Structures are given as C-alpha cells and as structure tokens.
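Have a look below at one chain only, the form predicted on its own, in structure tokens format.
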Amino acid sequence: MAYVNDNYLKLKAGYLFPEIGRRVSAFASANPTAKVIRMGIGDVTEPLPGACIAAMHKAVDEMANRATFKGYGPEQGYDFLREAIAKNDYQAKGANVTADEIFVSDGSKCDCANVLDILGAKNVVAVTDPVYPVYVDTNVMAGHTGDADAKGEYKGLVYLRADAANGFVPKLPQDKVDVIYLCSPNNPTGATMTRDQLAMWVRYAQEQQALILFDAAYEAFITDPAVPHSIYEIPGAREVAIEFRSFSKTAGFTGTRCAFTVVPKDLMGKTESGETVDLYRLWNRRHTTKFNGVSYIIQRGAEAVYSAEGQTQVKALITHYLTNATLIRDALTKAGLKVFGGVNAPYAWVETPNKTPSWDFFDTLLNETHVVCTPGAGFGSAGEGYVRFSAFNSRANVDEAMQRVTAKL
C-alpha cells in the first residue's frame, strides 16, 4: 500500500468553492423549478472579445494547414505573446519587464501553488486575513505548515489582519517573515493598495530579504490613479517579488486558460548553507519541466487582447463588470448594509445584518432569495460575519439578485 502526503490530512473540511457547489447543488435537486442567481465563485459570465474569437479561429486554420501546423510549443510561452505582454503592461506603464521574464500558463491561481515548488520548507510564510484559500492551503499541502487550531488557523503561518479599521490593508508584520502574499485588488475584500501602501511593503521586502508574492489577477479593474496595476511600478520591487496575471477576469478566459508569472532574473533566494541563488533559473526550470504550455490557439487569443480592437472590447468588459459592482454596491448599501470594496475591483465585501454568521447568511440567501454569495468565513477567522458578492453575471440578473435580496433585507 503506497504512503500518502500525511499534509493534505491537516486541511480542513472542503475547498470553499466546491462547498458552495454542494450547497447549491443540493438546493436547486430540492426546488428543481427556483431560478438561482449565482453571485458567489468569480466566474465570468459574459462572452468573449470578438478579437480573441477571430484570432483564435485563425489559429485553428493555422492548424489545418501543414505549412502553419503547430505541435510542441516553448512551455515558457510564444515570443508574440510575451513581447506583447512586456510592452503594454509593463514597459507602457514605466515597469522595467523584459519579455522573457514572463511565464504563460494556465492559470495564475495554479502558479500561486506552483510557485512553492521553488521555495524552501523552513520559510516564514505570511498571509493577509481574509485570504484567497489557495494560498493558505498550498502551503498546508506542501507541509510548510503545523496543524489547524480551533479558529482554522495553522501553526506556522503569520496571519496579518485585514479589517474595517485598517482599509483591508494588513500592518506590516511585528516578526520577521520570509514570504508574503499580497492581492491587490483583493480578492475578496475589493480592497487596493495606494502606491505608497505597496511601496512601503517593498520596503520592508528589502529590509528583511522578503519575498513577496503579488497576486494582480484583478489589475485590469484599476481605474484610480492612485493604485499601481503592478507591484513593478513601485522602485526595488524587481528584487523582492514575483507577480501573477491572468486573462481570466480581463478579457473572459475562465474557460479557455491563460495566464502569466513574472520572475525577474535580479530576484535571489538562498539555500540552507546560504548559498545565494537566482530564483529565474528555479523558475525557468519547474516551468520547463512540469509544464508543456499553453496551446498556440489560446495564445493566439490572448494576444488579441492587445490589439487596438482588442483593448476597447476588453474595457467595454470591464466596465460592464465595475457597472454591476456598482449596483451592488449602491442597493445593499440603501438596504442599511455596509458594503466595502466594489469600486476598483468586481468584488463587494458585505457585513453581515446583525453579526450573523457568514454560513447562516449565505443559507438564508439561498432558501429564501434562490442568490448566491460567498461566506466571508470560507476565506479565514477575519473573514467572519462578512460575504462577498461577485459582479460578474449579466446586468439582468443583477438587477432581480439585488431586488430579491433587499426585499429580504
């Protein structure tokens, strides 16, 4: 009988998403006639740029012909997509990325756990709370962490409370800390992170040799000036952090699976002799080996992202995303509820009515309203008697959700 990862025993009950599915699930068999509106897992529901479509259509062509036949593609990502990424999200916006510190893959939630492949067992890891799940739980599975105590927090992760008080945006850790995950905009709270915020954590990246991992899957809901699209904007940042993207939320590739990691070649990790050693090499080589990339069809569409077309079918996305998080925000807000983020991101971060529990709300929306939101608990202690409402649906059924839901209120 083969051994199993003894650390995947230490996680505790489901993934939150896939327990919303039960949940769901289990209602909709129950009341097979009741239309339930989803406004809970941050799927897109919206199709995708017509440039994306006709770029991938072309690419299919491509594919029916031997003289323009692809097979094996580079795994670190085609040079069209990569220069194009480099050029317009970087380099435009005064970030100094080259085109080959860019990783396409299929997903920035998989690269945020793929990324511990790279990194030592002895790292003091800090996570903000509330937290995207997949951060904590990648470590737990990797065994970087100790058991769960009783509010669901592991032994040896440095939580870093995110609340009303503070804006969503954690003080810098008390202890020294060797790695951090931050999400700007956050995913769930909506919160962002001002210039200034973001470059007082590179600072202290520096000061204590950190290394952050920037999770920016959501920048392209960045509409203030104020808040950097990238943690690259911010001076030294190219020696204390990684970044994740993805095509997901900007343009709609839920379903089809692209995204991309940015390794700069001036970040350094050390080994356990203290051996200093260039995290790009590691990266460049987990990349290669585990992965074989992303079809040359989807990169095909990605790239349209960046054409002239491509960019105003995008924004017209994004708007209709930061529209319904706008509704959401303005009707629970009038509803007497208190309603944070919704503004650069498509996430509203909702009080509970009365301290409910976060779990009690959501089951009482679902039975009685047939909507869908997330339980605050499900992203960590701090996230209690909080749910988060996702904007991305069809403005018709944002508008019924919202109604349902007041009316309940």
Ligand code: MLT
The other form holds:
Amino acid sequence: MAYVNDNYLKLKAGYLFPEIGRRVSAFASANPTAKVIRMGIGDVTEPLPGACIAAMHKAVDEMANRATFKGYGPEQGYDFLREAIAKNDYQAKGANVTADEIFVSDGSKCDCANVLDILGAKNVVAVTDPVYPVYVDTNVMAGHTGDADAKGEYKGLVYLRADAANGFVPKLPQDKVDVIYLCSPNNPTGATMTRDQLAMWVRYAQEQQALILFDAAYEAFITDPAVPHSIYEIPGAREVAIEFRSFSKTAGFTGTRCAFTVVPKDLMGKTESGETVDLYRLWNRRHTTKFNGVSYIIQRGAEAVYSAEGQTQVKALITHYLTNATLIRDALTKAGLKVFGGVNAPYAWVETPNKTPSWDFFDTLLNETHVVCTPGAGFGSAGEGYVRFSAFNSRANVDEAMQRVTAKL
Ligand code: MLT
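Switch from the form predicted on its own to the form predicted together with D-malate and give that structure.
In what comes next, the whole complex appears, and the chain from above leads the way.
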C-alpha cells in the first residue's frame, strides 16, 4: 500500500463550499419545489462580456486553420496577454510591473496554493482570521502546521484577528513572521485596506524580511480612489510581495478559467544555509514544469477585457454586482442587522441576530427562506457570529432573496 500524505488527515472538515453544497443538495432533494437562491459561494451569474465572446469565437476559428492553429503555448502565457496586463493593470496606474513578471494561470485559488511549492517548511506563516480557507488548508496539506485545536486553529500558524473593532484590517503581528497572506478587498469580510494600511504592511515586510502574498482577486470592485488596486502601488512592494489576480470575478471567468500571478524580479528568499535566491527563478521553474499554459482561446478572451469595448462591458458587470451589494446592505441594515463590507467589494459580512451560531443561522435561512449564505465559522473562529452574502447574482434573485430574508427577521 502506498503511504498517504498524513497532513491531509489534520484537515478539520470538508472544504467549506462543498459542505454548503452538500447541505443545499440535501435540502433541495427533500424539498423539490423550493426555489433556492444561492448567495453562498461567490460565483458569477452574468454572461461573459461580448468583447470576450467575440475574441474567443475568432480564436476558435484560428484553431480550425493550419496556418493559424496553435499547439502548446508559452507556459507563462502569450505575450499579447502579459503585455496587455502589464500596461493596463500596472503601468497605467503607476505600478512598475513588466510583462515578463506576469504568469498567466488557470486560477488564483490554484496559485495561492501552488506558491507553497517554492517556499520552505520552516516559515512562520500568518493569516488573518477570518480568512479565505484556501490559505490555511493548503498550508496544512503542505505540512506547515501542527494539528488543529478545539477552535479549529492550527498549531504553528499565526492568526491575526480582523473584527469590527479594527475595521476588519488586522494589526501587525507582535512577533516576526516570514509569510503573510493579505486579501484586499477582503474575502470574506469585504473590508479594504487603505494606501496607508497597506504601506504599513509593506514596511513591516521590509523590516522583517517577510514575504506578503497579496490576493487582489476582487480589485475590480474598488471604486474608492483611496484604496489601492495593487500592492505594487506602494513603494518598496516589489521587494516583498507576490500578487494574485484573476479574471474570474472581474470579467465573469469563473467557468472559463484565467488568472495571473505577479512575481517581481526583485523578490528574494533564502535557503536554509542562508544563501539568497530569487523567487522569480523558482516560480518560473515550477510553472514551466507543472503547467502547460491556459488555452489560447481563453487568453484571447482575457485580452479582450482590455479593449475599449471590453472595458465598458466589464465596468457594467462590476456595477451590476456592486448595486446588488448595495441592495443587500440596505435591506439587511434596514431589517436591523449589522452589515459590514459590500462597498468596494462583492461580499457583505453580516452579524447574525443575537449572536446565533453561523451554521445555525445558515440552516435557518435555508430551511425557512430557501436562501443560501456562507456561515462565517467556515472562515475561521473569528468568523463565528457572522454570515457572508455574495452579491454575485441576478437582480431578480437579490430582490427576492432580500424580501424573503427580511420578512423572516
Ligand atoms: C468564495 O465564494 O469565497 C469564492 O468563490 C471562492 C473562490 O473564488 O475560490
């Protein structure tokens, strides 16, 4: 018999979203006529922008012709897409990122996990609490933690509490950590970090020679000019941060799959013997060994996001979801709940009534209103007493869900 990776046995429960899916399926089979409205997982509902569809159709036609057919592409992504990203997402915003520092991939979730391949097991890793569970679970799988305690916190990880008192932006760690996961706009709380707050983290990383893994998957939802879209807008960040971005939420690519990770060439790590190594070289080595690139057709679709037409269409998509977020915020606030996030972010983070445990509130909402949210406890112990509502939905569903939920409160 083959040995298994024992670290998997430390994982507390199933991954959050499949567990929600299991409960919703059980409910739906027992109540086949119930119209369930899913505001749990942050999955987009609106069709892809027309400019992306047109570009993908054209790319499919190229595949039908020997002269324009493409086999394997460059693992790191086609130059046309890497250049469009560097120019529009970074250089146009004053951030110094070059096309060859961009690695196109099939998802930010995958890259947040994959990055652990190039990081050593001795790092002290800090995560926020609540946290996107992928950061924690992949560190557990990689053997970077001990067992979980009764609260579900893994030994060896440093948890940085984000709560209403600190505006859901945690304080700096008291002790030195080597790797820090930050996510802004935040999943799950919807909180955003200001330029000053992010600059404080960059300074900490410089002083402690720490690495920031900056998840900016929701940057397209930022409308406030005081909130940075990229960590590279902060001076010095090139020496301390890797950034993850995605077309999933920006342009509706959750089912189409296209994302990218930025690894600046200035970023250094060290070997156990104290030698300095550039992370770019390691990431490039990993990416080209383990990945064969995103399909040409999809990369052409992603490139079209940056066309004038694509930009207009993407803005309309974002406005649609942000308006949903406002409707959720307003309805739940009016009904007497305390609501955070939902501004510059597609998630509303809502205190449960009378501190009801979040899975209980989830079950009550599902059974009594047929509306699905995400229990805050699934994001860590500091998420207990909260649920998350996703704004990714049709307007009709959001209106109906809010009517049903507020009628029950
Ligand atoms: C979420 O609902 O938190 C996201 O959809 C998860 C993801 O993007 O992987």
